[in-house]
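The data below hold one chain only, encoded as structure tokens and taken in the form predicted on its own.
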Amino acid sequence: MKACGGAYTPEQRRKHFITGPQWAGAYDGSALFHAPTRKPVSFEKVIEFYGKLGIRTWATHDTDVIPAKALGTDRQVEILDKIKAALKKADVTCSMVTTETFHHAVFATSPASESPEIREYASWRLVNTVKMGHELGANYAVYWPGSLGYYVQGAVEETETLKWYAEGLNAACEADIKEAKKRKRNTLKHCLEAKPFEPQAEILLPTSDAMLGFIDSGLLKYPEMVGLNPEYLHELMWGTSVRAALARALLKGKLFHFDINDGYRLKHDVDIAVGLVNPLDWLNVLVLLRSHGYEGPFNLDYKPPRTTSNFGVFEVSFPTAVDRFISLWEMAGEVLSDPIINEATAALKGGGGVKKSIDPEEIFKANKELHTLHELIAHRLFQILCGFHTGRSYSIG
């Protein structure tokens, strides 16, 4: 177990913008059909462990650390003071805050409910979280509208619901502008997180592309403040290419934040740790992000398995998750500098040398041998992933 706990030092891990969420470290193994398998863990303990591991930033939902009834009260102030003390002691900072608008029974019809008092409460929660973020020194606010949808057809009028949801985000951005000015800080980056399936039967903003359309819909007063927090598995779940979804966000300049985990296509949200299911796909994702200079957070939005003990969560699960990510990140750097891949890519971009031809057969014949390089590049990526490019090989006895 000690050997599997990770190969990088805390100092090496701190060089990367890896965020440890409160909910991941405190996850007790419970689920819809499963009882807890671990004892509860306080935010003080989670932050302490992250600091020791070398995870330099922490993130939280509002109600991960503050009971719903204590939000906006003196008790909230007391808890935030304790969080700040724990962060300082562990040499960890808060990078992101998010509002829980899906678990509490009040959000059964979503934060954009037909009920005006529910919408008013939801907006207040968003504003309160923005103020929490500034108090804790965060730079990002994430919104997961998982309950924005319906169970049965005809129950909601979708255009109205989307307008009501925009009103809540507008309130959050307006509060952010005022709070940032008062504290002489930059405004937060507001990040929308899409998910195609559950908890509602039909989700109104199920994909990152849907989120991009929503941002450009004209409903938001401050669209420049709002971008995306794609989650790897959320994009994979509906069958898309995660890398292609990220590319579209990059082209729009809207990739603000990235939740990292792993899982399976067309399945439920298992939130497995990064690289345990799709390591080659993950390598390709990180090649894309490195090539575009992405410098935002990589948020460890995964669930340590129910089979893992409390001890194992922090001594095995988190160290190995972080170190797999770093290893894949370093491999992505190798890919970008690899002479074979670069030569093959340059040859493909150079084309077959036909000048100003409109004869498709001539163009095809000039390029057909070059196109075999697509498979060569894919094989080279596999070699780098498995270490074959450094001389590792297997022999058949």
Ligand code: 3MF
Second form
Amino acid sequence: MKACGGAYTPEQRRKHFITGPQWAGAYDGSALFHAPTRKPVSFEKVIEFYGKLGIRTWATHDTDVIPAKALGTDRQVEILDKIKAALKKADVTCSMVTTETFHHAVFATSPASESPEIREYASWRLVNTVKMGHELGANYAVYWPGSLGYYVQGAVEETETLKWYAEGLNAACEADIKEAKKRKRNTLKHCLEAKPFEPQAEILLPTSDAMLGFIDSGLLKYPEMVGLNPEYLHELMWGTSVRAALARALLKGKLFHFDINDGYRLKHDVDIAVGLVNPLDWLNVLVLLRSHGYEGPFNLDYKPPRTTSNFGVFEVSFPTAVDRFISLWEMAGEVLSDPIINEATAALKGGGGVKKSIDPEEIFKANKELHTLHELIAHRLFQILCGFHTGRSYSIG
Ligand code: 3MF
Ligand code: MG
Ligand code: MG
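What does the same protein look like in the form predicted in complex with ligand 3MF, given that the last one was the form predicted on its own?
Let's see the whole complex now, leading with the same chain.
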């Protein structure tokens, strides 16, 4: 355990905008085919542990901390007061709030259900979360419309459903404008999160690109307030290059928030901790984000494995996840300032030196040797990932 955790001090960890979600710390190991393997953990404990570790911000779903029946009641006020006290004690702030619109039975037909009373309730929930966010001092609201889709065909009319979904977001943005004005705070950044498979069979907004199209659809009253919370694994699951998906969001100025984790292509949402499956790809992702000055949150949206104990969640899982992220972040800095990669990149951009030509053979020949540098750069990235660029001793030869 000592060999794995503790690479960085809490002070070093606090320099990064890493957010710890309530649901990750409290995850009890249950799933569709799995019974829980851990005991429940209260928000007081989760917040206290994050504070000790150096995770300086916390995020939550409304119902992670407030039972659905208590939402909007005096009990909500009491619980929010307790959360504020726990945050203060641990020197942690709340960065993000999100509405659970996927778990409760009422959302079986999605928050954009054809039933007007379900839609009205969903809108009320989003508005209530926005108010919670302001009360807790958050700057971000995230929306994963998990159940926006269907299992069986025929009943759902997609354009109508998307219009209804937009109405909910419009209500949330409108409430945000009012609430922010009342409290003399900035409005929240509203971030849409896509996932291609699960929990519906067919999903209406399955990818970050679909979300970008939705933001530009004309259905949103305040498209400038709405951006993305891509999740690394959610993009990988459908088979795209995560880095390319993030690049498309960056070009639109819509990369507001980022859920960090890892997993496998074309599998379910395994939510493995950042960098444990695809460290080389993760390094490359962070090179992109560092080079574009991304300053938003890195949200640890992963599930400590079921095989890890309650003790292990906070003593092994979280410290190693955070420290792996920081190591990769620092390596990305090394990549950006690496003389070999910089020389190779500059040489590639310089081209082969052909004077204006329309002879493809001539252009190809002039660039041929240069293009070998692609593979050299990839190798160098691997060396930096493994620390071989600083020298490695071999036991043979
Ligand atoms: C599901 C998720 C969610 C969202 C969360 C915030 C439970 O796959 O990733 O985590 O991130 O609902 O919107
Ligand atoms: Mg997520
Ligand atoms: Mg996930």
